[in-house]
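Listed next as structure tokens is one chain, alone, in the form predicted on its own.
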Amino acid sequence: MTITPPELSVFESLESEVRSYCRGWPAVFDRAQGSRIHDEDGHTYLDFFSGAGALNYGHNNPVLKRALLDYLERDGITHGLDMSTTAKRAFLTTFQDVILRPRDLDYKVMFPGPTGTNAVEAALKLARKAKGREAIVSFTNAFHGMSLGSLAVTGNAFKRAGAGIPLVHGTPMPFDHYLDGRVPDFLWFERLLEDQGSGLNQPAAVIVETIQGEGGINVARAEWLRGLADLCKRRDMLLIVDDIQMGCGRTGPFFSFEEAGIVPDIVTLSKSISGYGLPMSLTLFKPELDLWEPGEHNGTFRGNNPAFVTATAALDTYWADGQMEKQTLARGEQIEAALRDIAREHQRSGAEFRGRGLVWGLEFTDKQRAAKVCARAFELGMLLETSGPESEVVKLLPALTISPDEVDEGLRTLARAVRETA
């Protein structure tokens, strides 16, 4: 494909510098439906970045987008703050049926306001005020938002010294496979926490993903998770799962934790509940956490109602039958194939793939691959983005409503990229 450089200058002029994915992108894109992103000049673009994990079910899912239209037309409520409404209503009905009670969680529901990060600073607001301490434990290379809270338990230095203050109350530990296996896992987390020397404080609770999407594509074990969650108990600190990218489905199931068969204490929810990339964050928790006093936390957006309609129209639509997990799984194992043809046909530049379900990630010795990889597929007719602390790993995050051929069409364009930036 041969792309012209569009005229960018209203926002190159106008628009601040710490614009970021239009760099990697230099084209201006009009409109979108399914897996399929169209720029003004005319160019098509297969999809394998769905808004970051917040486009689950693609561009205009015409379900989803029939039912917002329907709410809109018939004027439903757009903003009602935490008022109750028909619209949140009918959310969390169908939310409780299709998703909690199949799976015996029994949560509270938060609406802590319209980002991830929002769900992130409730869940260790709400931690630090039920345990009474302030100490929290993340993990190596993880991510968990931009705000002051959330960046306390990042990993990533260039996103951490944005805050320029001090970022406290946030400690630490190695990931699964961090140190390579050399090490019984948590040995070192465990020697701190029986050591009044350590200065480590007592956690209130421990944040993790359970595949760390902007850290690279890591992997947790079920084994780990399940130590991890074990850990939290012995230990008297409540575990805090961030399902912002992963959940939804993403890994197969709905929940990102199910498969390890742990329940956490709390749990995140954000980019892809609402189903169609409308601002919605959930703050989930057992319900004897829920200590908040009325307005003790809040904000003027955390009652979007158009993002409640798409949201139950999704969960009506791909989770009351289990089919979506069935085909999540199947797609990501068409991915895995094709994803170990490219690592053996470029095993002399030390390629390495892992992911599950719908997310992968493709590595390489040189650090800078990467970058190149996605550029060129960007060429090719194809978005794609970079994750980990560098940089360094090639993003696979597909919507998964996409067809087989559209998989097999993005992993033979993958592979060409591959191939012309060896």
The other form holds:
There are 4 protein chains.
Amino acid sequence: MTITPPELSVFESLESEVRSYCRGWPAVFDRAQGSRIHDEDGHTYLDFFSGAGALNYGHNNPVLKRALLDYLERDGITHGLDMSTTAKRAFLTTFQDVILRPRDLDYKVMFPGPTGTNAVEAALKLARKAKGREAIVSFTNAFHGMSLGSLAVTGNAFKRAGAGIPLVHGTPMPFDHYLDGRVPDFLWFERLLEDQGSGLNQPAAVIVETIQGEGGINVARAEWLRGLADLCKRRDMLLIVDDIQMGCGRTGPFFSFEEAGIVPDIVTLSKSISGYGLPMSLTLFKPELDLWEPGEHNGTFRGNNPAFVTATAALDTYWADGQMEKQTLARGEQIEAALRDIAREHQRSGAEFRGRGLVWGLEFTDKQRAAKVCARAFELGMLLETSGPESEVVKLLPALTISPDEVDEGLRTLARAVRETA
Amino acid sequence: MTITPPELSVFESLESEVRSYCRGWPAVFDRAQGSRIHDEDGHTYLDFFSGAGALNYGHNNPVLKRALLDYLERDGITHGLDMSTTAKRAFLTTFQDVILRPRDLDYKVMFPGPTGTNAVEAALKLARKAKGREAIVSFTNAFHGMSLGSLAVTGNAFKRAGAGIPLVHGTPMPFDHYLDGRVPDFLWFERLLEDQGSGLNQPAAVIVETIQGEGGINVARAEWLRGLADLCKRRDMLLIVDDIQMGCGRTGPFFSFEEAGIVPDIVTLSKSISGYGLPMSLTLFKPELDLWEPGEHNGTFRGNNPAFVTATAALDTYWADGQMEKQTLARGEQIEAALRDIAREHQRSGAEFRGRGLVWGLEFTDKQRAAKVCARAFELGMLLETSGPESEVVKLLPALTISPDEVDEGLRTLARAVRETA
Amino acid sequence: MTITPPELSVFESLESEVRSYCRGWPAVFDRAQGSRIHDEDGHTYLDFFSGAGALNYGHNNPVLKRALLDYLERDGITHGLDMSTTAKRAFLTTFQDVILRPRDLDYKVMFPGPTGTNAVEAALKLARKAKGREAIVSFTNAFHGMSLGSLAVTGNAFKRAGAGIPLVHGTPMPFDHYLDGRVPDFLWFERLLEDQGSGLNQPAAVIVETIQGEGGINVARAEWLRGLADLCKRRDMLLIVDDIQMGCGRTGPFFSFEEAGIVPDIVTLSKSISGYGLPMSLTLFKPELDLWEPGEHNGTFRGNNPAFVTATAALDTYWADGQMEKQTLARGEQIEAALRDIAREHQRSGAEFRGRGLVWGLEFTDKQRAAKVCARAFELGMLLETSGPESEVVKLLPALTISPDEVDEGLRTLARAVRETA
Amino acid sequence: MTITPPELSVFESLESEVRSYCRGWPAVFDRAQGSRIHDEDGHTYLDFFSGAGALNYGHNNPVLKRALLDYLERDGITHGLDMSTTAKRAFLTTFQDVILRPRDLDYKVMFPGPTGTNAVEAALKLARKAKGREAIVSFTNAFHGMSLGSLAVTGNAFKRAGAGIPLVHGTPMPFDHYLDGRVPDFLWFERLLEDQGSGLNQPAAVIVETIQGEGGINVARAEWLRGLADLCKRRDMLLIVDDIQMGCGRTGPFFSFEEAGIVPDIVTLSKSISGYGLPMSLTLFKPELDLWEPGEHNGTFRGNNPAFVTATAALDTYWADGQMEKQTLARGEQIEAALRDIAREHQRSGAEFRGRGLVWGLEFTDKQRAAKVCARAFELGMLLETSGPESEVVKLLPALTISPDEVDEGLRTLARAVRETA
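The structure above corresponds to the form predicted on its own; please provide the structure of the form predicted in complex with another copy of the chain.
Below is the entire complex, every chain and molecule, led by the chain shown above.
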């Protein structure tokens, strides 16, 4: 495919320098369907990025699209603040019936605003209120959002510096594998907690991702997560699982923590919860934590009803039985096998891979390599992004609805891009 | 109209106690069109609330709806992060041509995330980065959002307490009229700034609303705003106008600060910018402030393309000429005349009113009265909300597209509700 | 008197650049007695500075000296942490009998460490603990100390910048006269407190000096202090009077707040409490505020027993009757009369004066003038210092034990220095 | 020895509940000489506490006493702020000649105020100013003082809680031996520093005690200190050694860090620097760090001239040759041998000991045991204190000038107290 220079001058002259993804993908995108996205010059790309995990069911999923169009056409409520609406009730009921009850999860549902960082801010507020303490423990290479509360528990130094104030009240602990197995799990963390002279402010809560997507596809073992949940219980800290990127089936089960068998006190969901890329987020918590006063946290777009409609359709369509989970794991095995081949072929480049379900990372000794692979993949008609503090990991994040053939196509393109950047 | 008890049990059992608007309006809303909103039991309400200012063009505005449906039907990009898309380009171009250029405003446009608090967080970050200082001055009764950065410059003690940490780096100054004209404008503020011993940390920026919507419909005079802009210039502070609720034509002109003839360094827009109640926000700033590094601030839903589509349609439809502004001011006069009558009739209750364009407040000596008026209005088939730190102000916020007859109807209902709560 | 260049090279090469007083007084001091201080080159200076108020009874006061020598000679406990000692008991008993009981003040006594900032840190800690709130209100041009807690409530921007971190949890309010009488007392402060939307974090306490010594000899009126005490009571804030510089008789009565008839909740004393220039400080508080746990605040030198000995001797000698207060007020009138003459003579230079007891300030339109006056006074054999945020005020702080003749001599020298710097 | 109930009622009724040491030693002390302290009821105690390390040369050391009496008798300057005085010059010269030059240490000397926490506050301010960063790394079980800056880097949770505000800008790292050798030195710390995604705010400085006195007599190995110094150099952090308790010869050499062969960027000294228990402290730093502006940090009692006099005498008398260091190490061996015997005798109680020079700790499995041992020792006529976060360690801190016979006596009493509390 030949890429003719796209017309980007409007963006360059009118939009802020803060824009980033568009720099790696110099195209003007126009339409998309499933795992294919088309630019205005007629080029088509296979999408292995899926809106950073916001498009688990593919672009403009036809089932969701039908529900959305019907709703809009009949003048359903679009913007509802936190008014009661039929669309919200349908979502709440479906979420309860399809997701929570079958998993035996007893959570109250909060609509904290339309985006992930709103959900994290609400989770942190609630934890602090419940425990009467300010401190939060987060993990190395965590990513939780860009507003000041979420940013304070995010690891990336570059993004932290953007705050313009010292970010405090958070302390990082080592994520699983961070010290390469040279230190027993939670040795340091527990010692700090049990020692009245340690200097650690007693935390209200711990916030964790089960797989760190932005942080470099770092996968926590189930036993590590169980150890953490146990530590939280023993040391009177709330456990918050930020499932914004890894939830909604990305790792196989609906919630990424199901595999570990833990039950967090608070869970955040966003990205793919609407299923259609529409802004929506949820903060879930155990009923005894529902200490909010009416209106203590609010927000203009917390009642994005079109998103409730597509969310309801997505849950009904994909989660009423266990098919989606099985399919995701199957596609995951397909990817794993291919990555194993690539790693074997490029073992002199130190190629390593890791992941679960439909989230995978590929890393090389040369930290610049990942960016080169993604750039080459783009030229070859595929959207792939990097992650990690130094953008050193190639991140694979295809739609859960991708077909086996599309997976194969993507993996072949990836293999070629790796080969051609050696 | 008789209200039969609506079916609210799902909300009560599944949703968090944090919900608030739904408590004052015990109905389950289903459909809406223009200034009318319908519940599932067949009742219709005249909307003088407009999604807290997020629905300036009414519910499901047909022009915008057509554009949105067309876009969704043709599988336009829904979720785009900050990728370049045809929908974003159309919006940027239209915003430049219809809004910025005719007003001689030279602003770079940033998409900081889908909701107002994202826009404020980005504005504060940028101001701090540009000036290398942490402190921000805000005003009494300001409302800027619920995430920690925005909440620190918000006045409401109840919402501030929700933070669970001490909110610092912000200092409140008296908004216009706050001290009832007993103190010269900015006497205190300027004295603090000029005195090297005052103890005020030198501010990076001042953030202000031209009319405080949540704070009680407090209207700043044009000369006060000019005085503030002048003070900022003389004392090397950036001026941020938070135009999230008052922008997009609410006060008449597109930007609420146009009347004062000031040019803020940074402007935030959200609520009605998409025109259809879809989550979208903008942070605008002078080109010399575009100091962002690529990706220094990001967010999953900053590229909500369906919102770009309706935003573009709204600008094209309503702002290509000066009709909307004229119409808003005309409707405003209609409201002002009616409020004058109400105030005269209820002067023994201390009734007072204030406002501009299509944002008005009505206050009584008895601070409980406003809530009673709104409750009675609801029974009479009208959505009206209170504002102010003690919910002591009846807030009128009809759609800009409301008809003169609907305005009359609403004002008659309001007058009746006032009378019946005496 | 001709000043030959003193030998200062040791200080210049070995001591930090942070040193300051020594720069204005280029001499190496060796001995002192009463109000006279002698340098090693044989020059004698009349001291109108008194160790910034730490030497209210003059240098090496003979009565205190005798008590100190006796104590040291008999090997009395020198360093006692917070052990019970006979010297501490004598001090406590005398302080109770001579100072507290006659004034009907019921205060518990805390020895928070040897210096003023220790006393302020302890006061702020206790206030925060008692009220469960972080915020403290201080005043423009306040000075409370250099450690981080005290510095956060100190006004001087230059000293604040030395913190190296943003100083938060404090908010400045206008000191008496700050807005030149154009604003009713406490209008702004009370409005912030009563308004639930003001954005002021509810303060645990207010900390105030009755006369701001470092801030420019700003004298609060008695009615202003009473208004403040009343506001604190009505609004549930503790009132802390920092009497470190103005206590111990500087303004006439032992406590500077006696004249106003107020009873602070917490009082800090230091500087002249030992009477001999030895490091010692006290934090006093109402018994119901004695919420400390044993050892919750500690410090190595909080039991400086030689200081207890001289402190006891000073109280016994000077405060057993009302003579000291009368004498101070008489000397104060002597100074006031002379300053009136100087101000009249130099009214074209905008000379103004203010003060009470034995603390006075003299200010000119030209802000550089004060430093010139002090420099010229030094050449003429007199120690005088400036104060104020721009060192714009000549500060007169003679020993309370100064003789009328010495006062006259000093005032004549001052008058000459003013004249010769015109 | 029989203890008759001492007269403590004055302290109980007049002094704050914050007092602590006096509770463990219910006596009223009156006189002291060398290692003996006498109460008013005629009892004598052998002092193995030495003012928490502030009396390294014993109580009322006769050489220092003579110098002090002479100075006071001749009316030498007592209180000097930061004026140049002959007493200060003598100290500076002697400190340079006797301490710094022979050790090849090139430090500027700052007098930051009279107590240890002043020295730490100044050190932290300077480090933050020099590096332009807020964050400081401290260690588990560190103790640096009670004012807010120092308290934020102190480990003890009980004392931290006294702050009344969240203590931020500090992060604890594991002190040597903290994780029982299960983790390579600095593995975690260095990983945090090298990883741009770790979430650790880049520190301006690291503050460390070579032996943690209050923290439980935790002894850092020389190689650990060298590793830390090396890490600081490689990662652009300043190294601050807080030598307030361990300096002035406590561990043998004048500075406790000499054994490790490191040269800190900043050093704090206090406690025994005056040698006579008089309040005095120093902050030392490399000349290139002398970035202070004149007066940027100040304090009323930073020129405690009587303390300069005794400090000078102490340096001249004890540090002009290497005798003091040798003697301290010899007495240390005497203690170590005795502790070995005690540990062997009580190995079933888990008795363990550690220390260096003349600072030793003795710990038992039963954490209450230490307090019992100290209480019994008091009954037997000996002052001994506990340390550690749970007061679980018996701390031996005799004067450096103690005689071998007194050491023996103390050790016999200790052995008996241990035996009698079994």
